[in-house]
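The form predicted alone is given below as one chain in structure tokens.
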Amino acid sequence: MIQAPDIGKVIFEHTSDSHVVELPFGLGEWHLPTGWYVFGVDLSPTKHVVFMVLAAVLVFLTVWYAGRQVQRRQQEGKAPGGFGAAIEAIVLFIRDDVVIGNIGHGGEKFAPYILTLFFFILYCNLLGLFPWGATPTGNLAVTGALALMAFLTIEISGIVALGLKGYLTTIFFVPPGMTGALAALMLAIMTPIELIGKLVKPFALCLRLFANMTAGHFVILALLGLIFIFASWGVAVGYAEAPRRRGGGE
């Protein structure tokens, strides 16, 4: 009788960070170097760092190859097609409907940054779908760094666009025409709310991406683990069918 694998161990090994990278196709393991300390901080590469670098390389190759295809077809007097057309459609959608649609006038200058984030996060998420892969966005340090970058970009851009005085009025806010004690009261109430709002938004972005990726892997791997526990593919069919039936009866 074949013993069922330890599903909990499999889940935690797949979702947690480590200094060991599992190679595909049963090629073994890659033990990353350790002991890289700089001013007492451990900067040794980990599994998530390796897959972040891989995601960054894939982003570059995707944009570079698509750009070459579009440029070549333009030189030939043809409309974009194939892979280049697909990436161009995504780029135009993100630029026009997401970036400019939400930021408004002048938002096009943020399109390269938003597009880089989009493809980078997309590849980080997709790499975790491989059995030997890892999901860097399931690491709180990674999502925290992304949120910090977004926070700095938003606030510094606000200072540049509004000037320091105009930027401070978005924090120390008093409605126009209000003076005296009522203005002081409004200032005392609104200032902490505005400060908390500026900090809560990137914090929420950090936690939402981390929680979504971690919880998603836990659920998928737990359901797949039931196949091995019950030693039957029918378990997978039953768990895939049950949500559909419940949804249809509501």
Given for the second form:
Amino acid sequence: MIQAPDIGKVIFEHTSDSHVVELPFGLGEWHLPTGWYVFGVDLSPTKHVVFMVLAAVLVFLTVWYAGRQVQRRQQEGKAPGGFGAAIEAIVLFIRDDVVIGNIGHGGEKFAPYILTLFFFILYCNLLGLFPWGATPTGNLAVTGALALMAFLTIEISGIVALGLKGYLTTIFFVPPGMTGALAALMLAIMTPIELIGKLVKPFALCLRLFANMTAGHFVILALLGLIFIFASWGVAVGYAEAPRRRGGGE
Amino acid sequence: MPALLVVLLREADGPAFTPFSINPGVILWTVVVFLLLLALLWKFGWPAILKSVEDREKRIQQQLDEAERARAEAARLLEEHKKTLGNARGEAQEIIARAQALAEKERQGILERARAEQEQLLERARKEIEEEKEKALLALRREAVDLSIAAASKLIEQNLDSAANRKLVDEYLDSLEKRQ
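Given the form predicted alone above, I would also like to look at the protein as it appears in the form predicted together with the partner chain.
Every chain and every other molecule in the complex is listed next, the one we just looked at coming first.
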């Protein structure tokens, strides 16, 4: 009987970041440069950075091409169709049902940001489905950075929309008509809750995206790992006798 | 999970990668890549799609408004035509009625005149006939007198000498005298 490989190690190595990119079609591996230290921060690119850049390039090409096609058909006076119409349908769904649906009136100016975020995360997620691919969104640093940017966007646009004074009332909130000791008590209780409330959503979403991507790959790899543990295709059809017979045959 | 332990221990040794490690460099990379993508798409990507869509929405709205306007206009014109048609029909009825009344009156007038004329003609004819008859009678009488005078003169020529005749003439003369 052959030695079962350490599936846990394989899963961890596959899911985690590294300085080595596996290349498809038997082209081997691409060893990325290391040791780019700037102010003590390791800025050397990793596998996830490479796939992130790849995702960004693909997103740009997709949207750029779709936009060109939509514009050309518009100018020719034709009804929308083709690849541009497919992307346009997604864009309109995000704009009308997600952005304006959640932000409300005036949410149109956030549409480009949310759309970029949507397509970027979508492509990052999908790239992990290639056998040699990696999922940048399965990295806490990536999701954390996206959450940080979302947090800053939300709070800064809040300050812009409400003014600094109005924005501060969303943190230091006293119900109208409440004064004196009760107001102080209210502030003491509500201020930490409001502050936590502002942080919780980006934090939770950052963890959710990371956990979903990582767990998804864990599950796929664990199921694929069963093949190597049992060393037989029989597991695919529930034929569990295969390893025993093989072991007996040798 | 010995594998997890192994990996976690190995990270303690050096900067090895695990699924749960947070690499500050990758945070910076993410921010840079994302902001770059956002800037590029903001300039070259989304406006093309969103502007085309907004243009299309505007155009469709415009066409809908225009169709609504055209519909209202058509309804107004139809109403107007209906009214005009009704007016024309009424006018035609009136004209026909007036013409009929006129024709009736004319007919009556013509009949009246014809009857009067006929009456007149008859009257004149009758008068003429009467006159002619009168004239004829007169002539006949004159002729009879002449004839009787002639016959009488013949008779007189033959019988003047007879005593009887003398007697007859005397008698006649007597009757004449008596009559006067």
